[in-house]
Structures are given as structure tokens and as C-alpha cells.
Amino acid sequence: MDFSTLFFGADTSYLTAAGVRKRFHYLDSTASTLMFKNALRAKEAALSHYGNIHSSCHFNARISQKFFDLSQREVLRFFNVDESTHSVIFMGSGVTAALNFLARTMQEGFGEKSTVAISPMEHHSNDLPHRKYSGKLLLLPLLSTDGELGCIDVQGSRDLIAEHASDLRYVSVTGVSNVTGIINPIAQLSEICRDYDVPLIVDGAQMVAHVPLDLSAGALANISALVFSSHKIYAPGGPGVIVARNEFLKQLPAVELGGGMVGKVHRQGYELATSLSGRFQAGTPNILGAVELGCALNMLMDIGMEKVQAHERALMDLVWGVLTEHPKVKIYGSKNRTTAPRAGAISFNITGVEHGLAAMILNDYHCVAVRNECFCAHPYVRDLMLDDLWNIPVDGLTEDQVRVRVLEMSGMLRVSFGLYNTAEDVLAMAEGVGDIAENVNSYRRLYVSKGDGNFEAIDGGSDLNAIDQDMIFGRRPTFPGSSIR
């Protein structure tokens, strides 16, 4: 089924390097997803009401309330549970601010422990907070099958995590690791988190917009807090979020104050607002931003999840195939999709190709986008090209050469893709990919390295000058003793 016509910038076009427009495919979604036009179109409507809310004086203030409301429930209703048991808490800049918060606020809540878990291939936003708020790191073990990693050893884990259950603060990982698109067995460590008393986040960024969740049943209903960007589920512009039981909120302070979170504030004091997502959503929020990812995660319950995924499978399905016939393809990650299955991504490299050239030729003669470098991933990145690293060429350089020849090879190619994404996007990735294989010695003439492990078109590429402040924010009337047009 094509779903594409429901977003924005589906069908844009460009034209390519070789003069010829071509139909713009949109293979970087594990970056950012494209828009729902509904989802515009109810943040147009909310526009007409606006309003700040926490007020009831006014028409705009009430109305500005419900449509919050309605979002923070319409979170609750996509992973089937209520107000009676879970609450939603819209941060700033994605997952990234939701992984400081908890990071920081467990700091101080749970400060009695200092050992956090979290797995070797996380996201630098599900490493790096963890890193500066506890005493000491631990990583989870990889299943490794013939020396190439996949998801997380569930045996390991709980041997890990029962060793040092006494001082573990809590465990965080991802479910789906954005660079090679391997889902973790989040079920299973759920459960080993239940039997030792340890709180469980769940990165949800590459996770929530391919895989359907229930945080009503099973092992996931003892998911402390799943955390996911709205950029990342067809609601660009939209806050980050975090899904979290109550029990376990009712145990963390509010560490960041202001307007919003209190209920009365006294010249000695202050008292904490009853709600417990309230308490944590100091000053005003992205109340626009609620609105278009209410209606963005309303649409994909119409749509069904068990249905995304089926299409999204079908297209990893046609993705794998054509990747691994090729024989210049190098896939990283466990190809056993048994054990390590996928989804949304893949990461490869093109034998011999540095991963930002063939980015450049793809979207520059193919019209293709990828992304190319290492993810914020860079351990992980590392871990996973560990072979190919110490077998790069370097017999002859100077040290400077070498430094740059190690950044142009210690990178790869990711493929990713959402709802809007046809067997035809795919089919003009693999396409590009055989073309680079086959004439990267005519193209490498076309193009010069950067030195940071990228590469520009020597002739500056597509002309995107016309690309001008009219264009983005239109002619506006100049007024007088103003240089503001």
C-alpha cells in the first residue's frame, strides 16, 4: 500500500547533477521523518485558538488546555494505557532532553546507587548523560554471531544486572539501535528489571514509529519510562516525550522549577502540582508542537501499527535482498534476522567507496538521501568496523594523509525509511549503489575531500543560493528607519 500521499515532501523533486529532475527519495528517516499534512493542518486549526494555557480566564487559554490534554492523552491511547497508571511529560529537543532529565533527576532521586546499565550500541544522547550523572557505566553484553554483533545477550544482561542489582540505579537501552536497525529484546530485560528491583528506560526514538507497543501487557507494563521525539514519528516541530509509570514518578524530585509545575508558592517555600506530568513541565510548553503530535500518532492509529509494520517489512525485505546479492556490499550488524531481527535501518558500505562520496554521488546524480559518517553512535560505529579499520591503506602517507584517510573510511551508508517510503525508493538506492560500484573512479574525479571524512563536488555542487529569506519567510512590508524588510 503507498502511503506517501499523506505527507509532505513525498513527491519533491530536484534536479540532479547530470541536469536530469528526478523524484526525490527519502531513505534518512532514522534522522528525521517527514510530515503528516493532518498533522499541520491541526496545528493550523489550534492556531486559531491559541493561547497559554494552566488559565481558565479565557476563551483561547481553555480551548489552548483541551488541546493539550487531548495530545497528552492521544500519547497515552497509541501504547494502550490511561491516567491511572502512566503519565506524559513533553521536554524540549527530543529524547535527548527527556535521557538529561531522567539522567539528572534519578541523580538526585536515587543518588544512594551510582551504577547505571546501558548497552554498547546506544545513541551518544543514551550515553553520554548517563556517563556525567553516575558513578560508574556498565555495558550490557552483544549476542555475537561469527564475530558479528547483535542485540543484546539476555543471559549476559541478567548476569550482569543480578552482580550488581545493590548499587544498579537503573538500566537504560534503546529498542532499536539507530544505526543498524537491530531490535532489542526489551520484553526480556523488562522482565530481569522486575526480579531485581530495577528501573528500566526504554529508548523509544527509533522504536515507537515501526514497532507496535503495549506498555498495558505483558513485560512491558513494567517499563519505568520509554522515551521517543515526535521528529522521529511524523510530527517535526513536536516536543520530545516521556511515557513513565506513576509509581515510579511518584519517586523522583522536580529538579527543574519555574511557573506551571507548583500549585501554590509561599515566601518559605512552595507546593508541587497534583498532576504528576504537571510537576515536571516548568514554564510553558511546546503547546503547538503537542497538538501536531496528537494528531500525527491519531493517524497512525487509524492507520494501525500492525499495519506500518508489515509495509516497513516488506520494504526491509527488498532492502536486505538487494543489498546483500550485491557483491561490493559489505552490511554490518548480525545478518541473522532470527535472532537479531530489524527495523527502519541498515547501515552498510560499498567496498573501497569512502561513505561520504557515495552519499554525495547518491543524492547528487540519483537523487537518493543517506546518511553517511557514524550516527552519534561513534563507539558503537567503531565496534562494529573494527576489521575494516585496521585493514585501511595507508602504506605511503604522510601523517597527515593518514588522518584524513582514516576519517573518509571510519563511517558507513544508512538506509532508513518510514510510512512514505515505496519499493521504488528502494529500488533507486539500489540502483545508485551499483552505479557507484561500478564507475566511482569516474565520479571520484568530480569531487573533492573535505578532510573531515566528507567530500564537495569540485564545481560547488547543486546551486542551493536561491534558497533566500523570501523563499522561507516571505516579503514582508519595509518600515521606516528599518533594515527589516
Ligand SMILES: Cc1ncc(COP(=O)(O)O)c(C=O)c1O
Second form
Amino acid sequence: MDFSTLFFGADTSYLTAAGVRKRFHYLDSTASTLMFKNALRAKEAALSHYGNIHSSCHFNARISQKFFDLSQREVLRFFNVDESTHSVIFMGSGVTAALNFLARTMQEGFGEKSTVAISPMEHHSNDLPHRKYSGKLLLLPLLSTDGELGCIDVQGSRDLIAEHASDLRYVSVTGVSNVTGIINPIAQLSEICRDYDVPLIVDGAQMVAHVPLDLSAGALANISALVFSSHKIYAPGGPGVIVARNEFLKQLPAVELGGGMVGKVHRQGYELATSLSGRFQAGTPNILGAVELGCALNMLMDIGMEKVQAHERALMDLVWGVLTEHPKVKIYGSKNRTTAPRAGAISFNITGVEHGLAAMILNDYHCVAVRNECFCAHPYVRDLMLDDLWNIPVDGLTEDQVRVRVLEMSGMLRVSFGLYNTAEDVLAMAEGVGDIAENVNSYRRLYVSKGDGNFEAIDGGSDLNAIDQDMIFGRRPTFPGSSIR
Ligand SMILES: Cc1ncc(COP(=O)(O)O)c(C=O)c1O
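Okay, that is the form predicted alone; can I get the form predicted in complex with the ligand now?
Expanding to the full complex; the earlier chain stays at the top.
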């Protein structure tokens, strides 16, 4: 089935630099996904009844509370759990807020232990907060086949966790890499953490929209907290989400204080809210965003995550075929798709072509959106590109030129997909990559380096002047003053 009609933006077209109108091929879902049309409808329906859930008597407040509760219930249902074992906490706009919250709260709650373990493939959001709030950061090992990095090494991790168990505050790992799309063995890691009684946090930013997850059964039931972002699961106005085991949350102190998270407050003290999710949601939550997310998850459950996964596997097979067969394309990470299976994303370079130049040509001439640079995972990208970085030709360049050249060559192109993508999107990308590999020197004359690793068209590129305030906010007549006399 073609799922693209369910989404806004899957049929947008633009005029290319060659003057041809083309459909836009959105292959940047790892950064943010397009939005389910139904999710906006749900939000609009909720708007007629909008009120703050901290009010409790009037119709709008009670209906909004109901919508909010239903959305939390959809999150639990999506992972096949209920409130008897798990709670949902909405937080900020994404995973970054959730991970900062957990790192800070765990420092207060589990401060007697100083060590935190992550993997070397983490997004900065699942690295820097733990560096800040822990005394010592351990890196779990990655498997390496033929010198190429794969997923987290289970046995190596068991050994490391066993060695540090007495001082290990928690382990926090990504379910799927945002760079290579490599899927980590979180069930096995969860077993290890259970064996050593260490809490496990899973960064699900790149996993939940692509891989079915049942938190009720087997080793996954032991995950202490799973975090994800609404904007990466077809609800771009929604909050960051923590789905956590109640037993885990009960051990945590309330670190963010204010309205909403308390029961009674006296001059001398306060009582925490009785609901676990309420206790950790200080302030007014993003109620409408929660509704949007609830609807998106409801849609995904109706479609079935197995079907979502099958659709994306077919896309991955197609992308894999196109890229591995091209003699001038280098894919990063292990090529063994049995020991290093992938979901959602894949990163590569075209021999001798700067990532920033290739990304601009793909956009300007082929209407293909990809991400380039280091994807907020600088240490991992550097590990993956080590050989390439040694071989950047810099002879005869000044120090400044070397600095720019290194920026231009240290990065990758990333193709990532969502439910709306089709074979046509992959073929458009393949045509673009083939064109760049063959004709990059003709394109080079049309672009200039910006000195920061990216490029811009010499003639100013696509004319975006028509995009202005009136287009987005609308134009309206002057309003008369108040009619109350
Ligand atoms: C694996 C991973 N973790 C965390 C994040 C941060 O997510 P957000 O920007 O929604 O906070 C991202 C974003 O791309 C990601 O890919």
C-alpha cells in the first residue's frame, strides 16, 4: 500500500535549479518526520474544547484532561503495557529534554553510584547529559567485523557491566543509531542489566517509529525507561516522552518543582502528587501536542507496526541495493545485515565529493532531501570515518585551507525514511547520486564553499523570497478596538 496520502507534505513539489517542477522526495525522517493528517484533525477537534488540565471544574478543562489521559493511555497501549506497571511522562519537545531530566534526576536519586555506561554510537543528547551529571562515563564496546563497526557487543558489555556493577548508576543506550540505522540488541542488554540490578534507559528516538516494541514481555519488560520524540513519529507538534516502569519511578526524587507536580503546599513544605507521571511533570504540559501524538500512535496501531516494519524493510533493501552496487559509493558501518541489522537510516559518501556539495545538488537539481555533516553524533562519525580522514589530500594547502577541507570532507550523507516513502523516492535519490558521481565537476562551477563544510549556489540558488510572513501567518484587515463600552 502507498501510505503517503495519510501525510502532509508527501506530495509537495518545488521548482529545481534546472527549472523543472518535481515532487519533493523527503528522505530526512531521522531528523523529523512529516505529520499524519489525522493527527492535525485530532488537534483541531481538541481545540474547540481547550483548557488547562490544572483547572478541574469547567467543561473545557475536564474535556482537555480526558483527551490528555486518553493520549497517555495510547502511549501505554502502543507498547502493550498499562498503568499497573508503567507511567508516561511528557516532557519538553523531544528526547533531549527527557534524557537531561533522567540524567539529572538519577544523579540526585542514585548519587552514591558515580558511573554511567553508554555506547560509542550515541547521539549527543544521550552522551552529554550523562557526561555532565556522572562522575565517570564508560563506553560499551561495539562489534567490529572486517574493521567495520556493528551493533553493541553483548558479551563485551556483560563483562564491562559485571566489572563496574557496584558503582554503575545506570546504562543508557540507543535502540537504533541515528547515523547508520544499526539496531542494537536491547533485549540482551536488558537481561544483563537485570542480572546486575542496574537500571537501563533506552533512547528510542530512532526506534519507536520503525520497530515494533512490546514492553510487557520478555527482557524488554525490564527496561527502566524508554524515551522518544513525537516529532520523529509523525506528530511534529508533540512532546518528548518517557515511558517508565512504576517501580523505577518510585525510586526517583522530584527534581523539577512547581505547579502540577504537588498535592498540598504549606509554608514549611509540600506533598508530592500521588500520580507518578504527575509528580514528574511540573508546569502545564503540551496538551495539544499530547493529543496529536496520541492520534499518531493510534494510527500506527491501526496500521500495525509489523506492516510498518515490512514496508520499511522493503525500502531499506532497495536503498541497500542501489548504494552497495554503486562503485563510487561508500556505506558506513558493518555490511553484515544479519549481525548488524538496520532500520530507518543509512549513511554514505560519494568518492571524492564533499558531503555538503552532494546534499545541495541532491536538493537543488533532484528535489531529494537528505541530511549531511555529522548528525549530532560527532565521536561516532569520526570512528566510522577514521580511514577517510587520514586520506584527505591536503598537500600544498595553507593551514586555513586545510581546516576548511577537513570540514568539507568529514561528514556523510544520510538517507532516512518513514512510512510515506515509496520506491519512487529511492529511485530519485539513486538517480541523483549517480548524476553527482558522474558530473560533480560541472556542478562544482555552480557552487562555492561556505568555509564551514557546507556549500551555496553562486547564483543565490532557489528563490525562497515568496516564503514570507503572509504565506504562513495570513494577511488580515486592521482590527477595530474593543466593542465593550
Ligand atoms: C538517537 C537520537 N537520540 C536523541 C535525539 C534527540 O532528539 P530530539 O532532538 O527530539 O531531542 C536524536 C535526534 O535526532 C536521535 O536521533
